[in-house]
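There is one chain below, alone, in structure tokens, taken in the form predicted alone.
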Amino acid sequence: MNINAMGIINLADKNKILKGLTVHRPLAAVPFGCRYRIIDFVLSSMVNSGIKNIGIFVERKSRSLIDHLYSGKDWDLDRKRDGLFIFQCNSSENGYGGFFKYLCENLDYLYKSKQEYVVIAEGNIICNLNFAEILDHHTKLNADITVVYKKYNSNVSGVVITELSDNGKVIDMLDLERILEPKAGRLFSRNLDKKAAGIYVISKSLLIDLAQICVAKGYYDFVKDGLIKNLSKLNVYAYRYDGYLVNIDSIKNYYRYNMDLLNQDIWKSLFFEPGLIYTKIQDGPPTKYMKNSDVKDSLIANACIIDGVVENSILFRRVKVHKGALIKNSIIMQKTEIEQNAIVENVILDKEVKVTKGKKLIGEKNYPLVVGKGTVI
């Protein structure tokens, strides 16, 4: 099944989210789930919705990332026509980019592609959704933008939709993180309950004409200069998804997400509905549970050597954890090693990492302890 729309996947300004883990990767490269990278979800979506052709603009440390998604084989994009692209994009000395500013210096790439539409999804989203129901759903309204949102019980932070009409048609959008204190306060007082998803539908010739216009004038923002400054003039219409969709954008959720999967309701509906997500195939033995092994409510990975205590943790491959070693509510990423009667409790450590004998790592519930890639504690 082929769609006729092309998908844009921006890793932009979204690398100081999480700290410590995107020191040596763009956000979208980090690990998520056991043996996946975030970019994963939001890609094999595209892949299982018939998109075929995928484009992502990378702006830094793109190493991990390219090395991870390579020819695209693995999402079955390594084809003679359209397939995967990747475009490293480098910011000015003073840091000023952006996702316009980029997409002009790769005008090539939208000009030789035959689809008619775009749908541009943001680096940080959780999700497993059908990209064809939603460009159905903006040609039947003749839209010429559709956002994705997703509705929340509580006010929420970051690009949030604050009016709509009733055919669904977007009244008033407003960034939080960009508008001035004494009008956010006033502004707080009102339900900010419908936060866009990060996952737009335009078509491709509106595209380019909103950033060339915007970069000329020296604008290079999709959300706050090519779309909410131009509610008025253009048909912007809301689409509402609820299901299983989340958004990145701190530690805190970044641990919370993860822990999510250890709910059985939420991970088969994230890897299974209404596809599958795929990442790089990496062969290894099973995990070995060794005789002093005692693992509980866990999501552990092929090729982990366990001999402790694992409770309610997410264990990636090539873990090994030593007699009397405790692992709680923690995140426990590739290659790392704990070692004889160390407690790891609400921590993330990175990619090869390792505690040694008898240390103690233990973070708070709601602010996990994060370290590095390749600490030696």
The other form holds:
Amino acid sequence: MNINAMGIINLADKNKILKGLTVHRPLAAVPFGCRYRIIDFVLSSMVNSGIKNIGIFVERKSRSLIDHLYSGKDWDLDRKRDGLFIFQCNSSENGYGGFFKYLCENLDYLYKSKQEYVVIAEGNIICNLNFAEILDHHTKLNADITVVYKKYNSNVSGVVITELSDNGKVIDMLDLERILEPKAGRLFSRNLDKKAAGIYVISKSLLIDLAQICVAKGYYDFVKDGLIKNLSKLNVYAYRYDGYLVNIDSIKNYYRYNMDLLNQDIWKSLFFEPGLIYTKIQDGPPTKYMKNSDVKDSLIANACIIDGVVENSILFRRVKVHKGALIKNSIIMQKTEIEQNAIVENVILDKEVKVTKGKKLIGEKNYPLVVGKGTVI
Amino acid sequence: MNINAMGIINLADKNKILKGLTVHRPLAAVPFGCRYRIIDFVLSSMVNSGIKNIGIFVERKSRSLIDHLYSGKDWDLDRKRDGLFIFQCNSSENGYGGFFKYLCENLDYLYKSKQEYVVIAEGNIICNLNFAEILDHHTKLNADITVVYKKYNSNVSGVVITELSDNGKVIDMLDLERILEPKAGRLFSRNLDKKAAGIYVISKSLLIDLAQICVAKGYYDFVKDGLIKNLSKLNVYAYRYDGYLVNIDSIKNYYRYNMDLLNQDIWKSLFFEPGLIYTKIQDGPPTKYMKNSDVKDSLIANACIIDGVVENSILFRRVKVHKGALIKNSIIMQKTEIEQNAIVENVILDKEVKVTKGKKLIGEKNYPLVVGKGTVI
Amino acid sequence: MVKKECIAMILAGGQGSRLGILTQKLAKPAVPFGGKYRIIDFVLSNCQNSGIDTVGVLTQYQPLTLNSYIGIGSAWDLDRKNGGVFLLPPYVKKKGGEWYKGTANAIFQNIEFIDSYAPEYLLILSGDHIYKMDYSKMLDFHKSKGADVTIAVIRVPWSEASRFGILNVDDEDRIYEFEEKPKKPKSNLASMGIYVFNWKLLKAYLQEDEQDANSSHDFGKDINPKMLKDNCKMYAYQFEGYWKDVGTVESLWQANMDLLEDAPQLDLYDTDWPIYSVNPNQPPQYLSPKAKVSRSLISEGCVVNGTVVHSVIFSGVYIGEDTVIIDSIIMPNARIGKDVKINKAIICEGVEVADGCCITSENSNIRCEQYHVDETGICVIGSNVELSNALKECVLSSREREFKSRDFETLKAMLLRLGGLPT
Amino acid sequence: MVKKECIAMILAGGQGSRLGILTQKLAKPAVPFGGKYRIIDFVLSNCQNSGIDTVGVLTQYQPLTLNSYIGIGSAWDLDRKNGGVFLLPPYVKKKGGEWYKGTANAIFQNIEFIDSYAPEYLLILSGDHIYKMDYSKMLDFHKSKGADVTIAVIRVPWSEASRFGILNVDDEDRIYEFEEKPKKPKSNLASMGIYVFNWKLLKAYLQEDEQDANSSHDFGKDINPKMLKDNCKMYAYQFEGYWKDVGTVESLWQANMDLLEDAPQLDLYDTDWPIYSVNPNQPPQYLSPKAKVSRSLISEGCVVNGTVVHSVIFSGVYIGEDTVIIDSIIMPNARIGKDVKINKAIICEGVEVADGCCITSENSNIRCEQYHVDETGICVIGSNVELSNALKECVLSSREREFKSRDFETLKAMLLRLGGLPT
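Having seen the form predicted alone, can you show the form predicted together with its partner chain?
Then the entire complex follows, led off by the chain already shown.
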């Protein structure tokens, strides 16, 4: 179970904003799926793949993330050798910053790590995959960089592979996000269906080279500056992953991917195969279903007390649903309380929200209502 | 062993600079006494006094401090309730910052803590004392704030109590550091022999009040703004402590207080009474004394290999002293190596320094030579 | 080691034979309880919440699960630098090994361990009671009375008093008489099996008792009566609140059912006195579009496709479609197939019940080592059994066939009686 | 549980009676070694460094120190979520309890534990050997040979071969004969008591052996010979490096002294194969202006005012002025007064030696239960004794008085012979 790679989770380049949910926390620390935070999925995947040395590079607002990860114990990463390392980075005073800069500021860490390869993952990925297979693929092909991608049935946004040779070599890639709306023009008539998953394998020595050269030129971004600009010079190979893997970059898809978990097949493959997803351990009793509870098609965390009706929803820990209350198509985070006869539908309620007696909150499925932490309605 | 106080270690206001030693680390994380860092002494004192909830407020450069403290496990502070909390604070963009500001940014922490009193300590104190006794003194006198001080035989610098009523009430205090050299004038003919130790007891509610009022007025310093300016309005009492207690604020006294440990009485009282001093656990074999070793009047950590002469010195972990080498009146930090026939005298060598064969480094006792981390001479 | 004022010793070595197949491979304190816990969680959490940080656990019978469950006590925040949890099995000394012969002998064999903390007081606890109790208050009582021994007692209904060990006390709560299951009880103060002893005194009695060939080396039968005879100052400390000795299948079942009340006496949701336990790493529970659940506790990792009424479901349980579970306890990782009926049963860890099985108390023709019906009609199915289709035949008695053939209306009426489904 | 390819079982239950008073209150694997360690640190560190993360420790004799020392294995980084260290004392089952009758029986009684990890291979280790070994290489060898059993062997000097269990092998390293302490050894490959078994096969043999009333239930005496007879594929894996069975006072003393070489075979300072141990919390060691130390290991918390030559001093030891310690081992927290002479002795934990005592092998008139001189002249003083002034009288034999009266020059000459002081 030892593999010759360390993991780096890069929370610097793509700190996407999810409206109210990211005011107090980095995206990677946003709660997801009843009892997890987004970062748990990539972190657990790495641990289950045998990666024992993981560095996390994060910019500001990192307190809730650090509280969550603590000593790494819950991921079995509290180790005497290797383990979990969190690097809190700041852009320089004149605003320059980015992954490569932070890497160069912490080269010590890379040099001291004994593993030969680095698996780089972004912090917005929901998946449960075996990085060891990707590493095998990388070393067998003798690749400089391996890019993991997913094939879709239609065009997608984000970073896409636009040209792939028959033997799987990446000839060209584009970052479609850099083009503003409307996304029209000849470019968009091409095949833009191979979306980069935000997971890369590279040798440690090449990573250091790229980082130093880029920083010396004033560039900081791994994908744009390190990868895309060097496609012609390097052997970059693609690895196609067909399992469940999504990237969260908007409230809309955050809502949708949470709801995906209500599909029993996705629930099973995401939480059990190939390994378990770990998260910060929290004590709490089982969930209590009272006399009037009627819960259907929902995922419920422990320590809830439910005496109302819940349908097609995601309830985090210690949610209270009183008699006569109705929750439908919603995501209800920790310690939120829905009082008697209150109704919420198509909403995302952050932690410790209270919807008082008889109140109604109704959003749209494709535009769920978001209510910030601690709000009383 | 439960006491009704939480601890706060304030590393924000007095981040004194010790030349090369504080380039990479806050003062509290500077190595001290063979195997400790400065903060270990106050932290262990708090733990041994029964304080189970400790918050540390630190500004920037905190990585080595966080690595050192980790989960608090080595101080028995990895707890489900209470435990160790580290707050990394930044001054605002226009440079305003300070303890009260950071406190106000984290009032949540104070509110959630169940203890009624707060023991505030600065991060540059070397001591082993029982805070429970000071808390008793505080509550018995029904004081608003208790100031711990030491009585000296002559005038001192720093914050001093200048007027004390017969019943121990503090009438006036001055911060002598705000006066530049030369420290002359009528003021200095007064009795300036009662130096504040940097330890204060205050009720949590008063601390919150003071912090909020000060911040709302644009003041941030606990001693200057919260304490000294309010002496007439508050019941401030003094607590005289006669045990070993020193404040490190210069290279000169850093050197001197290290050498103090060679006094067996100080060694005993500082490391054993009333409790043990904890530090981050590091694995390592015993120290090996080789055939030619001649070590006298020195404190030696584990995992050293010594084949040379060591006198009146402090050796940290994994120091190597080769045959024919001479170390005298010096502080040698972790993993430093003194090669054959090299001579060092009156120096402070930071971590991982190498003094190569036959080289000589000689400082003055009252002006010890400081060599930065990783230097090869 | 650092001296401690009071340390606790938990008696967790008993076989718990009255729990039958529930304790076949498991010490009684390790039996799952309340949808998420094991029985010993309650006494360990009480220690932590009472500020007692040094705890010895005396194990003897099938300790493997208990050992790996307790570990160094992290789950209860008892992994402390000075003190913590210590597992104390019997061991071989210079003169050979000896199993624990009785509760008092178990403590006797660990005198050295206790002495290493030089405690003033020793708290003796049972590993198989369900309750929340602040031992620090009992200790305060002990000190304020200047007692040699304090025994915790609880008032039981007069009608039941003759089933307990009864203590007769004077106006000052001083004990003047013990009566074991008296026919005509003089008081209704029953001993809870929780003792505070002055350690030095107890040690002397233990050493004396060890020499006595006629002694059964038991606190209740030997040590305490001897002390009373010697006129030691023995006091009764009255506890108020929920307390249950879950030594029988019926009491274990009942204590689980007690949690399903609207406002149970034992509140698991009170964050001021949390009951800690080792947290399994399981995804959230999933209730499918066909699930119906009411008056139940359900834990993480469960998948519910059927109907669950007035039951306690532990983590990782799968419940198939059209299955109905009533008045039952389903322990971790059991897998209940489709169209199964379970009524008033305890299904142990990892049992697999095939589609269509029917498990109720009325089955008398079952021939299976791992199946047992107690006198109150609770069915117990032992751990890691597969109730396959073959077995299912024998599980179905004639009455059950009848039950199975009842139409949906009958079932609905039955469910409504039990608290009603919101249909 | 997660399936493991290979798990290790450490035999740590033996009394170690040849260590006499050293193991009076302590299992042999818990005996202090090398200035900072306990013997079991080596095998546990080897497991960690070899990537074996699931380890059972079979305890039976005086396990308290061992239990609290090992805890959940944090010190060796073996506190893992899947796997880790498990303490396995004998216990009471449904049919009653049984102590471990032999090495094979100890494994037999834990078949269930082992099966819960469904390992392909089982590694059997001793808890009382001092060595560094990469078990993963032995496992690779086992797999590459397609062996049923692999036994680790070490070449011993021919002259000593008749003191060991000798394995005779063919050109392919396949074992064709065992000889226990042969008078005329055919080879000098001695068994190290380290075995890799294919678990399924071993299990069958253990179950068979358990039925055999004539068996002593021992790997070396019963299981392995039986397997050889049955023509199992048994191979010898040759280990090169330092290895010492510290089963006697003399070998324990010698293994400590071996560490004092300029370049010892067993390098404790190699950070690629660290030997982990529980770190005591002690301040740095203090050498006073009068201290003279050479060719010695000294640990944290010591205060040295006297002369220490060619000795191993554990943590927390105090050594008074004018005291001379030569060729000795002083275990944790011993307190050696002023003007004491100690030569070729092992002083156990917490012993207090009063001023002026003299401890050497030449004392024959000592009457003290806690004092013992072995056949090679090593004095051992048992734990927590106070060698008071009264005792000191009896410690001083006539020859010792002589030694004591020798003038400084004689002493200096003696010290110089032993490696020289830099005076």
